[in-house]
Structure formats: structure tokens, C-alpha cells
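In the form predicted alone, a lone chain appears below as C-alpha cells.
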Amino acid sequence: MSSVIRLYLPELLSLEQTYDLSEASHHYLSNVMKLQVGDSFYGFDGQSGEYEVQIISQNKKQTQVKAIKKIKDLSLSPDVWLLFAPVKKDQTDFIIQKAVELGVRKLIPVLTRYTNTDKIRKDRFLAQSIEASEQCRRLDIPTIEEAIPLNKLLSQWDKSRRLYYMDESRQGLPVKEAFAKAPAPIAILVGPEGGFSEEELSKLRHLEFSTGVTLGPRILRAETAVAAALSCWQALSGDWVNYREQG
């Protein structure tokens, strides 16, 4: 079995149950990776864990597989959300990929005053998140929400979830101080390329459930700020803190 071949199989997997792969998964395994009957790969369903999955029949149009061994039980990523203002295509792709790799459980695109893109495709974000989950050995798939105006999101916010917004004006707490005692559930908000408007920053500063965070003396690009903020949180309060490989 090749440990690098790993697929998300949305059907709830169970041992010895047979499954017909989707057309896309069939094409990938048979035509791209050239797997044949008897070969196996890793499969996960985002609900029950990870399995060794074996190809039991195959033709030009279809591949049938069976889960033959459970490798890992399901473990969920930390209950941290990323709220981000979509930017240009490649940069947004980067944001989705790194958020998934860094363990975000939910992604919410937010529309701010200076959000400079109207091409927000939830289906594309979901496809990218699945691909990133397959590659990084993640066992769950993050939830992708529809884009929502920032003011609307804040008006219906659950105050039990602390919101940390990246304050490019440098008036927030230093990142180490802000995240040192910030266990999940939390949410991290990163603004667009032009930053938050003064009105948006003023509102964020006066919300009882929000905390401004400063990421050092330099102004970071939106996608850099996402990766930096999530990495700092993971190192200080997330699932990097006491991680050791089990077994």
C-alpha cells in the first residue's frame, strides 16, 4: 500500500462494506495513480476515522473498494474558526489551503468595506479544503459557510466564542499575550488587502466579545496574516502545544 495515496470518501465507512467510488475518485486512482485490483490506499470519511481501503474490482468506468482495516479513530480539529475577507484568486487559494493544514474547523468568508472580489465560490472552497485535508493527513473536513457581510455576522455572534481580529493599526495586544490563554472555542478574523475601515475597526474595538491582536511591526498581506495568526495560536493554545504521536 502506498501511504501517500489518500482519499476523502464521503460515505460513512465501515469494515468489509463495499463502495463504488465517485467518477472523480475512480479516474484519479485508475488513470492517474494507476492502481489496480488488490492495491490499497488510505480512505477517510470525516466521521469515523481512517481506513486501509482495497480495490476489489475495476473496469474502465468504475472502481469498487472495501475498507479492510481501521487505521485511526476520528479526531476533530480544534474548535477554531477562520473569518477571512476573500482576496485575489491565488491568495484566497492559499488562505483555504493553509487554514485547513493549520486545523481550522470552520471557514467563513466575510464581506468588508474593502473586500475587493465578487467571485466567491463555496464549491471551489470546499474542493480545495478536501484536497488539502487529503494531503495533510487530517481526519475531518472543515465546514465552509456562505459569504456574509461583516456587520451581519457580528450582529448575530455567539458571545461564548471569543473573536480575535488582526488589527493592522497596531493598537491590539501583542500576539503572544493575546493567544497565550486563548483555548478553543475561538474565531480569528483577518481583513482584506486594504485592511478594515475605520468604522469597522471602531466597532470591533467596542464589542465585548472581541480582542484586537497585533502581528508585529510590519504590515502583512492578508494571506500571510492568516498563516501567521493561526500558527501563533496553534503554538500557544492549540493542538501543537502538547502533541505527541500516539502508537
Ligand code: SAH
The other form holds:
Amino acid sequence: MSSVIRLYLPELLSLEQTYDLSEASHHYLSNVMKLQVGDSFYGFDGQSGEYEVQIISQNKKQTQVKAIKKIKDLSLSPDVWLLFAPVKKDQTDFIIQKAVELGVRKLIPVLTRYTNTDKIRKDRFLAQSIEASEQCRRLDIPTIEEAIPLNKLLSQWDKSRRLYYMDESRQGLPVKEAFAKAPAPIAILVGPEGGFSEEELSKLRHLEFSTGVTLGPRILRAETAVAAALSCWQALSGDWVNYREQG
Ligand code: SAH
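What I would like now is the form predicted together with S-adenosyl-L-homocysteine, since the data block earlier showed the form predicted alone; can you produce it?
What follows is the entire complex, opening with the chain shown before.
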């Protein structure tokens, strides 16, 4: 079996059933990776787990596959959401990719006072999150929400999910303290390149469900702040805490 090939197959997989691959997956396996009938690879459906999947027929236009062995049951990433203000294209790509690798369950683009709004492409975000999930061996694909103004999101917030906002004015709690006992469900909010406005910060400070967090003495770029905040949370209260590979 090719150990490097791992594909998201969104149809619910079950053993011994045959599936026609999408055009993109067909192209990738047959033309790029040159797999042939009888070859197998890893497939996951985001709903039931991961399988060894075998090619059972192939022609120029189509590849048919069958899941022949279940390898892992589904396990979900922790219930942490990332609320991020989209920044420039490459940096936003970085944010999506790192957030997926760092195990967020949901990504919500938020529109803040200083967010540049013309760069929001949900289809692109989704394609990137699938690619990153395939690569990092997640078994679930994060949900990507439509972009929403920050104020609107806050006004409909479910208070059982604590919101940790990364406060560049350094008035928040040190990250170790903030995340020491911060069990999921939680959300992490990072501002745009221009930072949060004074009004936004003052609103965030006065919500009963929010905590401001400081990520040290230096001002980080938004994409660095995302990676730093998620890494700290995973290490202190997420699924890195006691993780050891089984068996
Ligand atoms: N232009 C702003 C910085 C924005 S940095 C300024 O010069 O002040 C982008 C986002 O990253 C911020 O909104 C914040 O959410 C986060 N961030 C950056 N550095 C941070 C730090 N030291 N502590 C907490 N959050 C930080």
C-alpha cells in the first residue's frame, strides 16, 4: 500500500462497497501518482474513520475503488473554534493550513473594523482545509463557516463556549495562566493585521464569556498569533496534554 497517499472521500465509506472517485481524485491517483488496479491507498470519509482502499477498475475517465480494511475508527479533533480576521491571501492560506494541523474543529472568518473584506473565498478555504487534513492524518475535516461581522457573532454567542481573544494591547492574562484550565468547548479569536479597534477591545473586555490573552511581549503577525495560541492551548488544555501513541 502506498503510505504517502491519503485521500478524503466524502461519501460515507463502508467495507466492500464500490465507489466511483471524483474527477479530481481520479486524476490525482491515475495520472499523478500512477496507481493501477490492485494498488491501494488510505481513504477517510470524515464520518466513520480511515480505510485501506483498493483500486478495482480504472480507465481514462474513471477510477473505481473499494474499501477493503478499516484501519481507524473516527476520532474528532477537540471542540475548539478558530475565529480569524482574514488577512492577505498567502497569510490567510497559512492560517487555514496551520489551524487544520493544530486540530481546530471549526473555522469562522470574522469581519472586524480593520479586516480587509475582499479576500474571503470560502471555496478556497475549504479546498485548503481538505488538503491539510489529508496531509496531517486527521480523521475529520473542519467546518468552515461563512464570514460574519464580529459584533453579530458576539451577539448570538452560546455562553457555554468560552471565548479567548488574543489581545495585542497586552492587557490579557499570560497564556499559560489563561489556558491552564480551559477545557473544550472553547473558541480562540485573533485580530487582523491592523489589530482590533479600541471599541472592539473594550467590548471584548466586558463580555461575561470572554477572556483576554497575552502572547508575550512582542507583537505577532496574525498568522503567527494563530499558530502560537492554538499550540499553547493544545499543550495546556487540548489533545496534546496526555497524548501517547497507542500500541
Ligand atoms: N497592528 C497591531 C497588531 C495586530 S497583530 C499593532 O500594531 O498593535 C494581529 C493580531 O494578532 C492581534 O489582533 C492579536 O489578536 C494577535 N496578537 C499579536 N501579537 C499579540 C500578543 N503579543 N498578544 C496577544 N495577541 C497578539
